[in-house]
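Form predicted alone, single chain, as structure tokens, below.
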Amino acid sequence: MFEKSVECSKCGKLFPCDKVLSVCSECGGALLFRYDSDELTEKVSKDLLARRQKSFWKFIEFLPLSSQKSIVSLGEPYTPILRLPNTHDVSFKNLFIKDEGRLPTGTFKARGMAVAVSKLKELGIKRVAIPSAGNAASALAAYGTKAGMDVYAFMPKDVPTAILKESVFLGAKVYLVDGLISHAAKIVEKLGRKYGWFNLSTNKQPYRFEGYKIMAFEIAEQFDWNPPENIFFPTGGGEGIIGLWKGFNELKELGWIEKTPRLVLVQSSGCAPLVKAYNEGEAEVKKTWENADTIAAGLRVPHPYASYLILRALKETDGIAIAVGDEEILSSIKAFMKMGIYACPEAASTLAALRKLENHRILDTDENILLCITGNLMKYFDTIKLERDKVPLLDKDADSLD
């Protein structure tokens, strides 16, 4: 409705909004939609938004769709902000979570796929493919099937069983790959012309960012247009960080917020190429992370595409990148559960990172801190090991617990 161009984030080349786009044809950079902020402020106000139903789509003017009729929806809610109780084991006083696990398919990936599928349907795309650690594939399967598209999903062979079942039963043509997501991505790239699909890989098209940026819009409104000083986000491919950065920048251009939050990027120490690049002052990831291994499947991305844009988002928000170990993630999953929060391993890494940063005194204990719970634990219970024979077994006629 109000988009004016698509711009390469690397070389600045402009592209039309009404054409099917992937990456920059000149330099291979990631593409970003740009909007007419002056026209938007004339047509849309905070008061208008406040009167609308609390739905993902209440911000439709800020999305690259030509009509509400283009929307492919599975009933996306406006995900809640919850204040954490004082039992979270850290000294920070104002700690919140945003529970993205309440979205369709149980993860924040639904945001990107809802917008991407809606736009691609508008552009006439009938067949899509994706390399995925799991959740992006299941989200694409859900929305792509709803839109009548053929969905091809390529995932590492050790993808969590629940997500594999989900993707298959949602109607995707699923292929397991004997390797990592990077190997799956090469297959999607190599076979694209032969099978005629549109490649929806992370950061290799401008559409998914638009869904993720709506997180920033929701957060800003939920904090009365004064967003929290710090936002922790678990990061594999980096599209969530890019989406938040883009969304808060757009809100600042509109004059609706005064400052952008500091973005805290969290990775697993078993696969932390962005943290390594950040710590070494690099502008992008230069080498593929070797022997990537972590229980947080979504964080196992050895060489994220357009890493320069992720690191730019950190630099421009005075952000931080930190890695945590699998044992810390497991401990945080259990801590969240005791608070009644079902955080997937990726999301639990944010609490582990907060605990780690507490000792560094980088963050003010009085500042507002938001942990993004990017997915629901229900798909990942196999991650938490339990020795079944150590759980007491009662006789069917038991009359005592002794």
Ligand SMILES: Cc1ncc(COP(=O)(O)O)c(C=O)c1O
Second form
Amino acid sequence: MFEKSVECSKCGKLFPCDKVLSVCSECGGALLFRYDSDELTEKVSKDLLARRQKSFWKFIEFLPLSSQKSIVSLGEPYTPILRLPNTHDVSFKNLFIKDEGRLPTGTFKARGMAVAVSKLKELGIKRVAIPSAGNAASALAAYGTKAGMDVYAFMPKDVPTAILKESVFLGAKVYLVDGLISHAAKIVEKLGRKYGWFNLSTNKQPYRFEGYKIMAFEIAEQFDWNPPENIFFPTGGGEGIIGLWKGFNELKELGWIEKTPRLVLVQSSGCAPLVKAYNEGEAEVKKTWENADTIAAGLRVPHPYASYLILRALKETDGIAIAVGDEEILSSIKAFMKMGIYACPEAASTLAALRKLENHRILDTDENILLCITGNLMKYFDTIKLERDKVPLLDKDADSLD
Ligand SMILES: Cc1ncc(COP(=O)(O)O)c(C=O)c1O
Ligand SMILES: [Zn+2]
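And the form predicted together with this ligand, for comparison with the form predicted alone?
So here's everything in the complex, that chain up top.
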């Protein structure tokens, strides 16, 4: 309603909003919707938003949809912020989480797909395809099939079983790839042209960012338009963190917040191309990460597309990039569980990162810190090892524990 153009984030070329778009035809850069902030300021206010029912779609004016009728919804809640108890094992006093695991399909990926599918339906798209570590595929399966589209999903063959089942049960045509997400992406690229699919690959279309940016809108409103100084976000392909940054920038442009929070990008040390590039002062990831391996399936992206944009978001917010090991992630999963928070490995990496940063003394212990719990642990239990033989097996009529 208030979008005025789509802009290449690399060369600045402008594109119309009502055409089906992928990446910049000039330079391959990622495309971003731009809005008319004067018109938005005139028509929408914080007070108006406060009067609306708390839901993801309350920010409809900030999305590139022509009307409410375009919305493809599975009942997305406005996800809660919870304050962590002071019993946790770090000394930061103002620690919060945002629980994205409550969204349909159990991860924040629902946001991107809810908006992308709504927009693509408006544009007349009937067949969509995605290479995915898993959660983006199941979210697309949920929204795409709800919109009556054919959904083709390509994921690494070792994707968590629950996510594979979820995608199949939701009605996607699922293909496992004997490789990583980067191999799946090449297959979608090749076959997409042959079969006429719209390719919903991470950072290769402007639609998904718009859904993720609503996280920033919710966070800002939940913190009374004074968002936390630091936001930790687990990052693989980078759409989540780019969406957050875009959302906060739009709010700053409207004058609704003063400052974009510092973004803390977290990866697994088994696949940390962004952390390496950022900490070495590079403007983009130049080399594919070799032998990418981590229990945090969504962070196993060896060479993210449009990495320059992710690194720009970090630089602009005086951000931090940090990698944590799988053992640290596992220990954080357990620590979170004891606080009543079921964080998937990607999400638990944020607590592991916080524990690590505590030793570095970079953040002030009084600052507000928000950890984004991007998904629910239940989807991953089958990937976390438990030595079953060590759990005692009782006879049917056991009358003692010996
Ligand atoms: C639960 C979860 N958290 C975080 C991420 C990373 O998100 P992004 O690819 O947008 O960086 C993923 C990606 O699959 C994920 O599934
Ligand atoms: Zn361009």
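Residue numbers count along the first chain shown, from 1. Bear in mind the structure is a predicted one, so any value in this text is a computation, not a measurement. Here the rigid core means the biggest group of C-alpha atoms that line up within 1.5 Å when the two forms are laid on top of each other.
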Cα shift between the two forms at L394, which is computed once both forms share a superposed rigid core (Å): 4.4
